[in-house]
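Heads up, the chain below is alone and in the form predicted on its own; it's given as C-alpha cells.
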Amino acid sequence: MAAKTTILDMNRFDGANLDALDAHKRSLVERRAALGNGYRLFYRDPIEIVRGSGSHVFDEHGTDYLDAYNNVVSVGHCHPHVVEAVSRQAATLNTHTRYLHETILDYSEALLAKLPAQIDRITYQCTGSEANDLAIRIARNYTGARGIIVTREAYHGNTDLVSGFSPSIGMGQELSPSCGLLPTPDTHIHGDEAIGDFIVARLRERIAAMRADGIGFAGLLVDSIFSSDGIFPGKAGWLNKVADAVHEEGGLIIADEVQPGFCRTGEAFWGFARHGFVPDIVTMGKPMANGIACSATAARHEILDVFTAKIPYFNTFAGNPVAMAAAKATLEVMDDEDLTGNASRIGSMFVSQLEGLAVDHPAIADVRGAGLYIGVEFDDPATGDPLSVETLELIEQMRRRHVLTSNCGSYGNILKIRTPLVFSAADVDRYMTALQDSLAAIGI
C-alpha cells in the first residue's frame, strides 16, 4: 500500500525538476524562493495564470484551461457583477467595522436569512482558519470543556489553534492534546446505510476515551462533505444521528461550511442542511466573496453571547466594506443565476458520465459526490490497493490536455473535482474527453 500523503504534498512541483522548465518559468520559480519553502506549486510543469473568466483560466500564452478545481471563485472567475461591486466600493471607502456602515448590515441580514432561525448572530473574519479558530474558542467557553473531535484526515485551517485539529497537514504538525480523531466515514468500505451508526459508535468511544484522560468533550468540528478525507457525502441525512449524539454527550456541533456551503452540494444551500440538522455554530470562508478574503462564524445567540460577554471580538480587516460588497454581490449571483440548481443538474450529469466511464475502467473503484463536489477513487482492481502514483500521473495528463483538477484522501488516490458553480454541460463534456484520453494514455 502506498505511503500516506498529506494535503499540501499532493500534486506538487518538485524543485528537482527546475532545469526542465523554460527560462521564463524557471525565473519565476527561482524568484519564489523569497516566499519561503512552505508554499507549494501544482504540477511538474507549473502553470502561470494571467486571466480568468467563468470556469476557465488562461496562461501567459493565452492557452485556455478548464478549471475543475477552484471553489474560491464560486460564481466564476471575474464575474462582472462581483467585479463591479468591488470596484465601486473600493473607489468609495474601505475601513474597519468600528464605524456604522450599511453594507455589512444588508449582507448579514441576507446571509442569516439563509441559515436556520436558531442561528441568529454572525461575526466576520478573513479566512476559514480564523473562523474555525473562533468557533473552537466559543465552543470551549460555552461548554467549559476542551476536547474537540474531528475526522482522521480533516483540514480545518492553519492557525496555531486550528492546525492542532487538522491532521491532514501531515505528521510534522503536532495535533492538540485535546484533539480526538474519528475514522474517515468511508462509504465505499462501510456502505451508505451503515455509515451513520458506525460513526456514532466511534464518536461515543472517542468521547469516553477522552474523558478517561481527563478531557471534557466540547464539540465535533465537521466538514459534511469530508473533502480532505476523500469526499464522502453519503446519503443525505446520515449525519443527523451524529449531531444528535453530539448533543446527547453535552457537546456542540460546529459545521465547517468552507467546503460544502454556498450551493456546493446542489441539494441545499448548506452542507449541514442537506443532512437536516441544525448546528450550534457555522463557519464559512473560501467561496463567500468570490476570491476576496472573507469568512464568518455564525452561532446561536445564547452560545455566542456567553463568549462575547467576557471577550470582545475585533478583527481589523474582517467585514470591511469591500469584502462585504464582494460577499453581497456573490450571494446575489448565487440566487439570481440559481447556482444551487445548476450544481444539482450539472453535478448529476457529471456523476452519471463518470459512472458510465467506470464500466470500462475497473480501476475506477468508486464515484461519489453531491452537486459539484465529486470524488473518483482509483484502486487496483486485483488487490484493492490505492493507485496513488497512477492518480498523480492522471492529474498530470489532464493538465497536458488543459484541464485543471487535483487529488485528495489518505493515499492521494481520489480524483478531486470541485469546479466553479457556473460549470456547464459543455465543460463536463470537455472534462470527460480529457479524462478518457488521460486514462488511455496511462493504461488504466
Given for the second form:
Number of protein chains: 2
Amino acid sequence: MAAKTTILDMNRFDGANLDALDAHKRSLVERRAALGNGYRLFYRDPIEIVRGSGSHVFDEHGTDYLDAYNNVVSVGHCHPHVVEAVSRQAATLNTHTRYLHETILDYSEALLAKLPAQIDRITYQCTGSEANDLAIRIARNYTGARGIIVTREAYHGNTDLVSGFSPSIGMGQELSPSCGLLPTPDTHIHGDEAIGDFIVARLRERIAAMRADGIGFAGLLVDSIFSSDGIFPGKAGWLNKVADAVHEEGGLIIADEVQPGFCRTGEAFWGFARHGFVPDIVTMGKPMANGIACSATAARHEILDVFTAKIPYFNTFAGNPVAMAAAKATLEVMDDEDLTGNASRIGSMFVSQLEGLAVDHPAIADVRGAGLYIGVEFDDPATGDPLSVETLELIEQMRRRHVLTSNCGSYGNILKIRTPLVFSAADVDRYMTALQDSLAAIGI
Amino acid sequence: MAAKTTILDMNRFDGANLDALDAHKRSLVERRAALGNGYRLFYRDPIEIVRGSGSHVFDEHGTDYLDAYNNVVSVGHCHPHVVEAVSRQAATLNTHTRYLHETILDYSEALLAKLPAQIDRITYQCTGSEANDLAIRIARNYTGARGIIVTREAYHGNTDLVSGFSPSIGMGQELSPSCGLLPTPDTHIHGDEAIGDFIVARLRERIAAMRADGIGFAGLLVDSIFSSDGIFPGKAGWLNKVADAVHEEGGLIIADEVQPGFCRTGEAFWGFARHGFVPDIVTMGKPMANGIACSATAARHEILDVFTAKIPYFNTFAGNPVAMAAAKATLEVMDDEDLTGNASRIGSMFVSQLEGLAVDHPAIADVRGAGLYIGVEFDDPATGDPLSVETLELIEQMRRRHVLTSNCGSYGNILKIRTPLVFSAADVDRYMTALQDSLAAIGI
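Alongside the form predicted on its own that was just displayed, please also present the structure of the form predicted together with a further copy of the same chain.
What follows is the entire complex, opening with the chain shown before.
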C-alpha cells in the first residue's frame, strides 16, 4: 500500500516552479508571500481567475475554464438573482440582529420548511467551521458528555475545537482527547449491503472504548456523503441504522450539511434526508448564500434551549441583511430552477458516462456518487494499490484542458467531481472529453 | 456595591412587554421564536430598521434614528464607495483563494503598510472570533505554552476556544483552565499615572500563579481600549510597560483590534499604535469591510511560520473577492475622508461637551475616551455605587428620543458611545440634546 497522502501532498503549486511562470503570474505569486506560507495555490501553473458566469470562470486572457470543483457558488457564478439581491440590500441596510428585520424571518421560515418538523430552530453564523464549533458545544451542553465521533478522514472545519475533530488536516494537528474515530465507510471495500452493520459495530466499539477511558458519548458528527473520506454516499438509507445506534447510545446526531446539503445529492434537499433519518442538529455553510459568508446551525428547540439558557451567543456579521438577502435569493434559485432535479438528472448522466469510460480503463476501480457529488477511484488493476501520483497528474492534465476538478481521500486517488448545481449536459460532455484525453496522455 | 450585571441583564427586550407592541412588531417578534432563545433584541420597544445612510438609520415609518452604537458600518451605513465595490465584484467573480486574484494582494499590501514593519504577514478569516481563535493557536504553537491572560471583563469572541477567554460572557460559560485574569485597568479608581505599574504587577503575579499550576505563559490577549471592561483607554503610552513585561516573561502580545482598530481612537490607525508598542499578532474584524463578513490575523512571519509549517489552514469564504473588494473600498474611504482625523476632532468635541454636562450632573462620575469610543460612568454621588438601573433607563430614554446608544462594564453603568466614524458635529449636538433631556427625565 502506498504511503498515506496528506493534504500537503495534494494539488498545490510548488515554489520550485516559479521560474516557469510568465512575469505577470510570477509577480502575483511572489506578492502572495504577504499572506504567509499557509496559503495554498492550486496547480503547478496557477490560474488567475478574473470573472465567472454559471459553471464557467475566465482567466486574465479571457480563456474559459469549466468549473467542476466549486460547490460554494452552487447556483452558478454571479447568478443575476443573487447579485441583484446582494447589490440592492448592500445599498439599503446592513446591520446586526439586535433590531427587527424581515428578511431573516422570511428566510428562516423558508429554510425550516425544508427541514424535518422536529428541527424547529435556526441560528446563524458566518462559516461552516463556526456552525460545527457551536453544534459541538450545544451537543455537549445537552448531553453533559464530551465525546464526539467522526470518520477517520473527516473534515469539519478550522477552529481550535473543530480542528480537533478533523483528522484529514493531518498529523500536525492534534486530535481532541474526546475525539473517537470511525473507519471510512468504504463501500468499494466493504460493499453496499454490509456497510451499515460494519459501521454500527465500529461505532458501538468506539463508544465503549471511550467510556472505558471515562469519556461520555455526546454524539456523532457526520457528513453523510463522506466527502473528505473519499466520497462514499452509499445506497440511500444505509445510514439510518447508524443514526438509530447513536440514539440508542444516548448521543446526538449532528448532520454536517456543508457538503451534501442544498440540492447537492439530487435525491433530496439534504444529505441526511436522502437516507431518511432525523438528526438532532444540522449545520450548513458553503453553498448557502452562493459565496457571501453565511452559515447556520439548526436544532430541535429542546436541545438548543439548554445552551441558550446558559450561554449568550452573538455573532456580529451572522444573519445580517446582506447575508440573508443572498441566502434567500440562493434558495429561491434552487427552487425556481429545480436544482435538486438538475443535480439528479445531470449527475445520473455523468455517472453513466464515467461507468462507460471505466469499461476501457481498468485503472478506474470505482465510480460512485449522488447527484453532482461524484467520486472516481483510481487503483492499480493488478495490485489494487491506490494510483495517487497518477490521479494528481490527472488533475493537472485536466487543468491544461481548462477543466477545474480535484481529488480527495486518504491516498488522493479519488477524482472529486463537485460541480456547480447548474452544470449542463454540454458541460458533462466537455468534462468527459477532457477526461478521456487526460487519461490517454497519462496512459492509464 | 450593587450586584454585578451580566450580559443577560443589559439592554434587551423582555417578552413580557409583547402585548405593548403594535400588531406588526408583535408579529415580527413572535416570528423570531424560530431563531431560538439566544437572539437578544435591543430595547423594551424593539426597533425595526429598514434603511441606513451615514450615521442614520430609519425604521418602517421613515423615522430617523441617530446611530451612536454601530462600529461595524464604520465609514457610514451604505457608503456609496463600498456599495459600488461590493456590487461590482459580486457581479464579476466571487471565489476562493486557491486561485490568483489581485484584489487580495492590493488590499494586503495597503493594510500591511499601516502596520509596523515587523508585522509582515496577514491571513484572512470571516469573523473576529475566528481571528482570535487562530491567534491563540498561533501563539501557543510558537511559545509551546498554553496560558493566555485577558482582563476580567474581556470579550474576544464566540468560538469554543475564545469563549473560554471571554469572561464577560458570564458564569454560564466556563473559562479555559489556561485562562489567567487581570483586573480591569480602571483609571477612574487607580488613576492614569498609577495604572501601568498596577497592571504590570498583577500581570507578573498572574503569570507566576499560572506557572505554579503548571501552565506556561503563551501571551496576553488585549483590546487596548478595554471596551467590554467599561472603556478604559487611559493615557496614550501606559500599555507600553505592560507590553515590555509580557515580552520579558517570554509571552506574545495579541492585540485584538476588533474594537480599537481602523481609525477608531482618533490618535492612530490602531489601538496599540496609540500607545506605541509593537504587538506580535494583530487581530481585526468588525469595522474592516463595513459590514461584509471579513476579519484577519496579522503576525510576524517567524511566528506565523511555526503554525503554517505544522497545520494547513483554509477558510472558504475568507479573503474572497467580494470581501476583499469591500475591505479595500472601506480602507480607501478611511484614508480619503481622513476618518482618523474626524474621530479625533469629533471625539474631542464630544468629550468636551460631556465634561461640560458633568458639571451640572454629579451622577456623571467620569468621562473618558479616545476618538469616537467614549465611556461615561454613572455612579451614585454619595456612595460611589454604580447606577446600573439608571444607566439602563437612560439607554431606553435615548431610544425614545431616537438615539441609539448602549452601555457596558461590569455593572452596566457605563454609557457606551461608539459611533460610525463619519459622525458629524451636528450629530454630536443631537446626541447631547437627547442626553440632557433623558437625564432630566430620569432625574439624575
